[in-house]
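First, one chain by itself: the form predicted alone, in structure tokens.
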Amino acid sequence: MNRRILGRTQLETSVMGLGCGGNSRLGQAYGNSESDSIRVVRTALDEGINFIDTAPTYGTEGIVGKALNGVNRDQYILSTKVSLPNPSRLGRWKDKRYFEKNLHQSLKHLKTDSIDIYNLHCVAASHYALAHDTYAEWLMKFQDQGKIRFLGITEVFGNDPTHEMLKLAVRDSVWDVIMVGLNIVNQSALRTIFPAALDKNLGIQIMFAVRKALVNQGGLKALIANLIEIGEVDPAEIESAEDPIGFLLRPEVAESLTDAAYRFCAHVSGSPIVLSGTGNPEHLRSNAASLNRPPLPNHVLARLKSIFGRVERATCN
């Protein structure tokens, strides 16, 4: 698996990160028994995947933590989270003891006496403040403990797909990784996260690069007549309303729509990490060769932009 560095952070991390949450959480959305999810992160690391990003909300930080007990602590990175507290429920006198609770209980269930990166959790816009301003410099007391070493920040991207959140957090210098949504469809973060976030040399991860309706062509087709009816895609940049990408799909571009999907994202400027959530380890080894592969061709990427370089509102799930 090919390697990177992951901003200012000076991780040298794999291309692919194990993703423990999403629609899979591992397979233990589809019925997978812990075993089974176990092997799936063991063979993540045996394909050279050294980035594991999980959290508690997703239910998997415990398994994650089996099956990393025994491998040597620097083979791997830890990416976890903890989401705000609510305030209507917590006084901020509380607050404190809420985050050291939470930090607690994921070093315990990852086996580990300190995380990589610590990322709060689905920040929306409307909270970043308090996020900024009071969250994030509790949070630091942790780093001189030695129990995180580097802080992140998450959106909410299913609910926040033109980033409102993250244009706020890359103008401060608090974070050191941000989490965005991205893919083919939605490529708006390259215009309005990235710029900002390579000057500040932030360290990146992109969720989102694969999902529903980036699985199959027929999701794809519907996604994008209806980015046509709302005014985000122009149909006259389409060639056919029943093959719509059919350019993306020849054999001398990519192996399916997912191997271009990931592969559009691998390649984007910032050196990003690219999540990508299985319970299968054949789907993961697929997944991990898509995302080794070299970029797409130049004339295919000038075509993606210009179909869907207007479009904000679709995230693909």
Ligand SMILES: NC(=O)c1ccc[n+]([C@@H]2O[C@H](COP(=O)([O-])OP(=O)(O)OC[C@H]3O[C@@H](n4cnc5c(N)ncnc54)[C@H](OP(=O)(O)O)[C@@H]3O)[C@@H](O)[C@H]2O)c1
Given for the second form:
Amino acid sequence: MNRRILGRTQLETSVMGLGCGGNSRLGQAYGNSESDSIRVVRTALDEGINFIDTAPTYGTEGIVGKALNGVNRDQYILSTKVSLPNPSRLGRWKDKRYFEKNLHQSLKHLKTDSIDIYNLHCVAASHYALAHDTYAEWLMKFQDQGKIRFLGITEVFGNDPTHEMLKLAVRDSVWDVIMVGLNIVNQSALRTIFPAALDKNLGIQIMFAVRKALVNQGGLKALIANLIEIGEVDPAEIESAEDPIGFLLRPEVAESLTDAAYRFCAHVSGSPIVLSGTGNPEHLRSNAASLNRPPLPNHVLARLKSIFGRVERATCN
Ligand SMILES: NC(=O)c1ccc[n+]([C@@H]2O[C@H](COP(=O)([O-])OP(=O)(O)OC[C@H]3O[C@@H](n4cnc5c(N)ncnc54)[C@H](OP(=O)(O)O)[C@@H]3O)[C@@H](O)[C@H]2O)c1
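Complement to the form predicted alone: the form predicted together with the ligand:
The next block holds the full complex; its first chain is the one shown before.
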């Protein structure tokens, strides 16, 4: 698996990060046993993936901790998260305790003394000031104690497809890593988030490279029809309504829609980590192979840009 440097963290990471949340949660969402999910994590390590993203709300931290038992700590990089406390409560003492308790639980589940990237999870633009002015300062105390190495922040792409929160976050210097939604349909982050993130040499984790509308052609066709209806895609850009993405699926271009979708994200500027979540070891191997392949041809990238360049609201969820 190809490696790259994650921005100013200087961590050497695999291009693919194993996402332990999303719709699969290592297959826990659809009935995988704990040992099935542990096998997915072990398969990722075997494939050369050294970056694992999880969160307490996914219910997979404990599985990751068990899967990594016995593996040298310098062989993997852990990203986990803490959700914001209920913002209406705002009792400072209670909130400080909340952060301490959450971090302690994550360390315990992940069976480690230190988390590499600790992210504030799903921050909305309306809560950003609180996240930055108050919570980030508290998290930095954990950095001083050696319990976390770098600070990250993740957006709620489903509700914030235009990245309003990250537009604020990339102006500030406290975050080392951001997690942003990007895919072949919603490329807006490349215009609105990446330039400032690259300027600050932030580490970038990409999520939503593949979601429901990008696992099969039918889903993408339906989404394109909807985007034409709401005026975000110009029907004149589409070769044929029956086969709107035929150009992407030619054998000389990509092996499948997911192959194209992952390769699109792997080769954008900024050397991002592309998160891929699955409960299926076969999908994992196939996605790892896609993320190791060369970029899509330039004429295909240009075509994707001209079709989807104005899309701002779709997430492919
Ligand atoms: N705001 C946040 O902080 C936030 C939000 C969302 C996600 N995340 C993180 O980002 C990671 C990535 O999330 P994501 O939103 O990009 O989704 P994802 O977790 O990568 O999910 C991808 C979906 O596509 C399916 N899939 C994967 N490979 C496939 C293949 N080769 N063929 C067919 N189906 C395939 C998977 O189902 P199968 O199990 O069947 O393979 C899964 O349901 C998450 O796991 C999580 O760690 C963070």
